[in-house]
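Just one chain follows, in the form predicted on its own, and it is written as structure tokens.
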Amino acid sequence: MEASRVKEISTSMIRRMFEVVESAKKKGIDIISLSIGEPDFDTDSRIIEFACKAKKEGYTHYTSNFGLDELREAIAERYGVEKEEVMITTGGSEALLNASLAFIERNSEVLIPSPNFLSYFVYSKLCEAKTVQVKTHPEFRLNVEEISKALSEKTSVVFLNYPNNPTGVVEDEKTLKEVVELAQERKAIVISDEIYDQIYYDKKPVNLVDFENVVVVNGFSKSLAMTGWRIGFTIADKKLIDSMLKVHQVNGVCAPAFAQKAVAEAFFSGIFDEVTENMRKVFKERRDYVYKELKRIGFEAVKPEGAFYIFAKIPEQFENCMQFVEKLVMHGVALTPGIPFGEGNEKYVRISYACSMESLKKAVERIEKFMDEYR
């Protein structure tokens, strides 16, 4: 029998979109997917060489649950913390689950600004908590007063994610600090998902590593285009790290040793910043193009300041985002509907520009042609 905590989780939206795309392909329609959530870059060849060398040197066994010391030290130096405040995980997702299981109490409240990364809502359900959402539309900015009203003595965890998936918004330092302090007053833990902190354009993101009640989750899937390598990390006060270790030691155990060593070498060799800077330049060019074209076609959208998504409002003639994406896919473009990202997103779609400029230009042409049929 399926556990009740899992019964609360629906996969119907994902399954439905998969079936819609597959149906279009069977009809011979060429699909350009702007729904992907990973960089289209391959991992830098030098990092691959580091990993191959590490395997030959014997980095094929378990590491400490905390991770390789050299990688922890490199991360600690970069973020201005102690090595003991860093733990390596099997991707950022494992880190998020570890933190959720460690700090979300059953029947407590979990505060999630909307729109936000869809997995946070799942973690809340898995931990049998009540999800409290605070809408941030239309500018997708946190309203400290609204956050304060939504926080209560029952709040166990607040999820923050800046740069944000799906909006690309980078929140102000003052606002974030006020939210963290409000959470601290309620004795709540803030889980700050900073996985996109290296992908920004006009405004550098704030890292919340200096707060005792904050668990920072990060990794190298986005910054180094290493989604398949599964290297994430958490930065937190030692007491919080110890709580998450209780989950990590029976969940992820440790990230692949050779992959940890390869990332450490990327830091030591000085190529980390080179790789991320090159990606930023390409993503910025794509962002500028897609944002300009969407506005020209008639979409409402907030210009992304980070990550590689635009959360666009669909035209009024469409009933909701599901109707829009299901019709659009038959014209050769797949987008992500806004509904899974929280309340108030029925009229939004997430558009990823983590694909080639050639594909983006073709997709824009198809979207414009599709829109012309409904004007």
Contents of the next structure:
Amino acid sequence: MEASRVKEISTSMIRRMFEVVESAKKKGIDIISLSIGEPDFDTDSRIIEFACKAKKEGYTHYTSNFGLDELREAIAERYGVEKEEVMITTGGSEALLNASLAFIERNSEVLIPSPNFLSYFVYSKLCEAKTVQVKTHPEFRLNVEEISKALSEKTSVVFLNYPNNPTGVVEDEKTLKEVVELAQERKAIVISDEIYDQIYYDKKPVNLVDFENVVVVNGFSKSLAMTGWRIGFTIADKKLIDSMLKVHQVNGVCAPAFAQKAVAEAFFSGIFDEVTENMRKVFKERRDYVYKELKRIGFEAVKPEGAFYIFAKIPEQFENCMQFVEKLVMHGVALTPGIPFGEGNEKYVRISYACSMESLKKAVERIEKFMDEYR
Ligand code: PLP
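Got the form predicted on its own; could you also share the form predicted in complex with pyridoxal-5'-phosphate (PLP)?
The next block holds the full complex; its first chain is the one shown before.
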């Protein structure tokens, strides 16, 4: 029997999207996918070499639950914290689950601004909490007053994610600090998912590492194009790290040793900065292109300041995002519908520009043709 905590968790949207794309492919339609959630770059070959060398040197065993010392030190130095405040995890996702299980009390309230990364809604359900959503439309910025009203003495956790998936918004420092302080007054923990902190275009995102009630979640899936390597990390007060360790010791246990070593070497050799700088340049060019073209075609959208997504409003003549996405697939472009990103997103789609400029240009052409047919 399926446990009640997973009963309400739906995989129907993923299945539906899979079916939609598969049936278009069966009809012989060539599809450009703008629904991708990872950089289209391969991991830098030098990092792969570091990993191969590490394996030969015996980095094939468990590491400490906290992670390899040299990687923790490199992260601590970069973010200006102590090594003891850093714990390496099996990707950002493991860190998010550890933090959720450690700090979301059953029947408590979990505050999630909408739109937001869909996993947060699942964590809240897994922890048998009540999700409280605060809509941020149409600018996708936090309204401190609304957050204050939505917080209560029942709030255990607030999820924040900047640069944001799916909107690309980078919230400003003053607002974020006010939200953290409000949460602290209510004795709530803020889980600040900063996994896109290296992918920004205009202003540098804030890292909320200096607050007693904040758990920062980060990792190298996006920044070093290492989604398959499963290396994430948490930065938090030592007391909070201890609580998360109780989950991590039976959950991720430790991230792959050779992969941890390879990332540490990427820091020491300066490759980290080189890779992230290059990625920012490439993504910025694509961001500028996609934003300009979508506006020209007639979409309403907020200009992304980070990550590699744009959250666009669908034109009035379409009923909802599912209808739009299903029709567009037949014209050769796959997008992600807005619904799984929270309340109020029925009329939005997420467009990922983590694909080549050539594919983007083709996709824009197809979207424009599609729109012309429905005007
Ligand atoms: N947080 C956000 C906002 C994401 O978009 C993703 C992946 O798409 C993750 C966390 C998960 O990252 P990881 O692959 O390191 O588990």
